[in-house]
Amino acid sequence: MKEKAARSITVNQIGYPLHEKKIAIITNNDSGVFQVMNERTNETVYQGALTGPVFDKVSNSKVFHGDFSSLQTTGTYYVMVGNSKSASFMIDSNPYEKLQQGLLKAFYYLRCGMDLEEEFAGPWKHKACHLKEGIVYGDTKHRLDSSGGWHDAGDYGKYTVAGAKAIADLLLAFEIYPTAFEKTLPIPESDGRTPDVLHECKYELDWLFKMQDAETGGVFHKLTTLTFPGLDVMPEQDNGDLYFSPISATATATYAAVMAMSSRVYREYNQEFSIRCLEAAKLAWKWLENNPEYPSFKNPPEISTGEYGDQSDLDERYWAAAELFRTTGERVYHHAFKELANATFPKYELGWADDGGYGTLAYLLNGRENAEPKLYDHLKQGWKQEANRLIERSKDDGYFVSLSENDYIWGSNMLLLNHAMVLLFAFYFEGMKEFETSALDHVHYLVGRNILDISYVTGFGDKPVKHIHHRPSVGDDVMEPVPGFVSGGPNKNLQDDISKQTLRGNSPPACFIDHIDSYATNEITIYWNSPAVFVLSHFIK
């Protein structure tokens, strides 16, 4: 099947929320004016003069902006300007709804150990993979029940500090807006009583338990097999053998973050599994305790799967203070926290490596009256600061996103989505409306508006990327991917062969392509899609 070009105008490809601002984006056409026309009728209901043009130093292009914030009429559109045509979007109250729920359930896809059936994951349905017990890396005796939480990305690595960021954005989502999640996707456990995304979670730390060493509380780097397999073989053909990676100070550490974090969030639903939780964040915390100074991890001569490597390990330390301090109000947590505030490291950031902001979160969400107010307001005011600079670096881009040359990575799109969620907190301590304004421009540009006029979510928009490097998606006998999951979006440094090959030259972000072989640019990973949750929940009505 023929792919779609590239349109020159570009829009939002499921829609704008009714009462917010819209904004068209138009490349190579100056013909002054632009037309909202209905769907249905091929009617105009809107004409406006474009704006520009504006130079967008990022992608190397001349760009017009055309604006119809003042259509709030419920319906479906497309926008011309002269003879060309935009792709099709809703005006709704609550566009986003079904695209929240898809980001959601493709961690239901993502599932190691359990037959996907076809009433849950449709077409898309495979038997268990990964029964079988993981060995201890250096100890070929010692085996481990290694099976259950989720598949990484396009691989079956499973990483606990992966997981620990991906657990922390949905458990943040789902403790700012618990009203996103009301509805069941559905899912194998969903009851009517317990949130699916609660459920969800539950899965990934079951998993997570059985990556705590029982006797010093140190946990394991990661489970994988020695090499990665070829990129059709599917979950259930995947039959190496497992190995427990080495303990490391940072997936010891964001395991007694989010084991506390998620002690406090699920003592309402299961209490029993919120005293675990605690106690094995508590062990973990012992370890660290035992470990002040330990080596950052490096991936084992034989095994070449991901190492999620990192050279410092006090971002995740802060994190784990700052969860373990307002799960159980201890001072011997504040105590810690307040040490290693004043270490140096990103305090504001919300990766998988740099980790600080979601310590910074966790203290500022306990409240100025738990906290040393100093402190306190010195990190409020600093989450300000940085919000206010996406600000502004988003008011010189001609897309309207934070992301400036160097943030064309590999996992570009987890950037835009973290700093959105950066924006999205900054609203909530602050209230300030340029701050929900400017992350909804995050997720237009996720799904449509930009240069490639592509959305960036599998199954959704009317240009979706569709042929995504995951292994299940390409082995199995179904043309369409699997449904909702972020790609990881357009990467400048060119990693792999096909990228090599076809985006030599290109703006950086143009430097995509959406194939199966670009494993970084066009991969998944879990905590891609976690802060899409959390960005997407904040606009569920």
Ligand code: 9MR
Second form
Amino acid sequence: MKEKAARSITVNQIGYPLHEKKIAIITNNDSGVFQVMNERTNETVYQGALTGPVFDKVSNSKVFHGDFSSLQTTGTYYVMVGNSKSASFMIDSNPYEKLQQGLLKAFYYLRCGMDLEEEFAGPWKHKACHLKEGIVYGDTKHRLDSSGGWHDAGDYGKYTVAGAKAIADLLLAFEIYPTAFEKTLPIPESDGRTPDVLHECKYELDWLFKMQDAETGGVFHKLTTLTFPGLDVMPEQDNGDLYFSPISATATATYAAVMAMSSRVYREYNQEFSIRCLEAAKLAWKWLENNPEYPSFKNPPEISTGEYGDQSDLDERYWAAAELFRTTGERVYHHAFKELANATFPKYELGWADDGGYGTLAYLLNGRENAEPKLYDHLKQGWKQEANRLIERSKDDGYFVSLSENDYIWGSNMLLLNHAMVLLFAFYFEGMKEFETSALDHVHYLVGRNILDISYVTGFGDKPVKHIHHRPSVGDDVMEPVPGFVSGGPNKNLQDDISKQTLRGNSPPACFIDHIDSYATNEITIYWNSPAVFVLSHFIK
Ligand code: G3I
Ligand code: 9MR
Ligand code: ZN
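Form predicted in complex with the ligand structure, per the form predicted alone context:
Entire complex below, previous chain first.
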């Protein structure tokens, strides 16, 4: 199948909200003007002058902008400059509903340990997988139930810190934008009472419980086979032994954080579950207290699956203290949080390794009246400053995104979406429209308005990624990849063979290849989808 070439006019391939800014980004300009055409009638509905050029440093290219914000009529359109056309897109009061639901539904497709039935999975159905007990590494006789949860990514590993980030984003999305979750997906548990997002997260949380060592409260770092299976192996054929890797402080702290968070969010839906979450969180916290200093996790010699290493566990402990404080109001956790806040580590990051931002958010969302005012004001001011830094960077960018050259690394789309989350929380706290507008610019990049004219979400947009590094998408007989997945995105470090062979010399945002072998640019993960769900949920009407 021949792939479509990148067009010189890029747009959000889904569309633009009726009353928001609408800009097309153009790399060639023969005429100085652009038209917006009605897709059905091919009539010009808007004509304007291109502005620019501006030189975009990161993509090393000259770009022009075509602003048609004043076009506020619902419909489907495309942009023309001379004879060049853009993808078609809609202008609509609520353009992102299907996209947001697709991004959330993607988690269902990653479920481990149950049949994915045709009724919910369509052609991407498959049998239950990874049902074996897991072996506790270093103690072959010690075997434990390990089933359930979401596969992490294109591989079938299940990793605690990765799961924690994904749960955190989804539960935050539900807390901040509950009305975005009123529609059913549906998934097997849909009951019209508990929102599907909570059912979906519970599937992961029920597995996460199994990662906690009942005796010490410590949490195993991950559950995987010794090595990655072949790329075309379907989940139910991946029958290697499963191992619980040793307990780590980062796993234990992020576990404590999301369990405390879940206890709060599920309280009004499932009392018993909520209590269980809190007990699990407290037990994990005990472990952290008993192990104030703990060496960072390293893969045991026989295990070569994802390491999810992390130099510091201070940010994870800070997050755990904040969530436990927010959920219980108990002074011990407040005290621990204040102590940890004195240490130096990033306090506004929302990654799987740097996750201090979640601690800061928990403290801020808990309200100034419950906080130490000086610390609260300091953190709130810091959040705004960070958002302003992102805005400044975006203004300097031809594609209006906040990624600098050094951000185009493995999973750059996570940074893109995390930045959009930072901007949306700044909007939530401060109410300045500028933050919201910039977050929307990040959405435009994700689904097409980027130097490659690619939508980084499978199944969405005119030119979506198709050849993701995702074992079921490779191994099944279905032509289309599983839909709703966010691809990792451009990675200037060329960390897989196919990137090395094909992308040398490209500018950072062009270091991407839609190829199944490119795990360093085109894999998918739960924690690249989760910030996308958060961000799109803001824009649901
Ligand atoms: O943060 C540094 C930065 O400071 C440095 O300047 C830059 C230059 O190399 O690299 C940055 O580090 C990168 C790091 O990701 C950032 O998070 C590393 O190069 C890069 O190798 C590392 O990639 C991680 C990758 O695993 C390899 O360990 C990805 O973040 C992480 O998302 C990915 O996760 C994998 C799991 O291991 C297995 N399952 C699939 C999943 C997705 O690919
Ligand atoms: O498929 C693996 C992917 O899920 C991981 O993110 C990636 C990095 O750890 O590794 C992939 O596995 C590759 C392995 O590292 C090297 N040989 C080729 C494997 C892909 O088929
Ligand atoms: Zn599985």
